[in-house]
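This document opens with one chain alone, in structure tokens, the form predicted on its own.
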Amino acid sequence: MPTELQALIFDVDGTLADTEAVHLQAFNDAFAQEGMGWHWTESEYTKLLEVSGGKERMLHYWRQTNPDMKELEPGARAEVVARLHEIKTAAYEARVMAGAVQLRPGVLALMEAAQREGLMMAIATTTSPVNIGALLRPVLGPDWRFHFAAIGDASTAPLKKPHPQVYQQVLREIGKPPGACIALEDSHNGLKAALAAGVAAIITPTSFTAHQDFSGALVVRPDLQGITLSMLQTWLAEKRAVAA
């Protein structure tokens, strides 16, 4: 296989698998569980991944619905939202683990062409390594990690995409040019950030970022079904072609 793409870099919440309604579910109960009073409908919550990462999402919610809210104590809003996180991340992984969500169509057999062929893998995500491995884990097996050259998510990544922080890590991390490289988003926000990092990005949306706008990305497919490693050399050899 040519040279020219040496690494795919997958985002993981609805570009790997379409989890955001299960998601949506995990929310919904830890505001349930904590008696918030909240319930996020699908419009809302569409509306609310404009605003990337979970806890992100809430504070934003509640700026948006209690403006004139203030704090007994300094960070009291934050320790309440990252109690709800635990909880809700605690309820996405019990629906992951079982059977909720699966991979989208082409993403296994990507990875399994990537790695037929030596082509590096890498993960930048805003969400968290237990969502991570909740969802890669009974697909991948118990050692996941080591289809993957790099993990870039929350942890590692506090500055949430549209920021290419994530994407500007993994890059160090793997070694390799911005250029030899595919960014797979479903999202307005993860292309941004794979933009500004200068990574090339495929998007596949879903129903809740079909919306979006995704000017810039190298191109747009309902899924990644039918995808193979030489159709992304060609787009990025165009993509060149067109900037040189």
Contents of the next structure:
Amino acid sequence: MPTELQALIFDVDGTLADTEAVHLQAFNDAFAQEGMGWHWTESEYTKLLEVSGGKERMLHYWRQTNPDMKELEPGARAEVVARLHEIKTAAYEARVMAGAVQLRPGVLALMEAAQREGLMMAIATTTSPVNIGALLRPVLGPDWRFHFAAIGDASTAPLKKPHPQVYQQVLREIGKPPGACIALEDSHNGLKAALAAGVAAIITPTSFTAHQDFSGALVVRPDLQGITLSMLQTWLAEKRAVAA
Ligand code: XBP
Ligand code: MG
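Alternate state requested, the form predicted in complex with ligand XBP (shown: the form predicted on its own):
Up next: the whole complex, starting with the chain shown before.
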């Protein structure tokens, strides 16, 4: 059993930044632009977040609101959703690049500490790759990718959280055992994905996920402010001692 914390694996939406209100605006931008006649409210969207991934979320909503709709051609509905998602992604990226979201408290300090101490960092998200760059480029610079030993996202892991695929991919790529890693997550689906891959998770919920079930989390905190690497190491060691 590894005893040292060797890597931090960061989720993106909700964890690095409270992005979901901006995702919601971008979905509604796309619905309006394409004349879908849909408009998601914040409470509706909070419930829809149980489905990870923008395309999956729209398909789920469409099937739910129009269960009897017959597709004239197989895949026609998925094609419309893919088009909506392209528009939504561009709208989201523009909003983020215009400064609509900031990193949550403590995120940058934890990343800087990990770098100072030579701890590996990785990203495990269900979101689209362009969204990660829009968020991290302004804070970490044009070489933001090189801060991370692996980046798992919607383009690498088609099976979305709570499926552990993205965590399994990232673990393979960084070559670390799951017990030597800690995941930083904000949602029930993220927690389940990390746990199913054998990775302990710290949860920092947002207003969109605060009502969810976080049983099995290593620790639940309002945010990452004041969380040090030695605290993470201690929590991991305590968990291992209990499990032994
Ligand atoms: C959260 C999500 C994402 C975003 C939408 O991902 O479920 O799907 O809401 O992003 P995570 P896309 O917390 O794992 O980062 O539209 O690009 O799918
Ligand atoms: Mg998240």
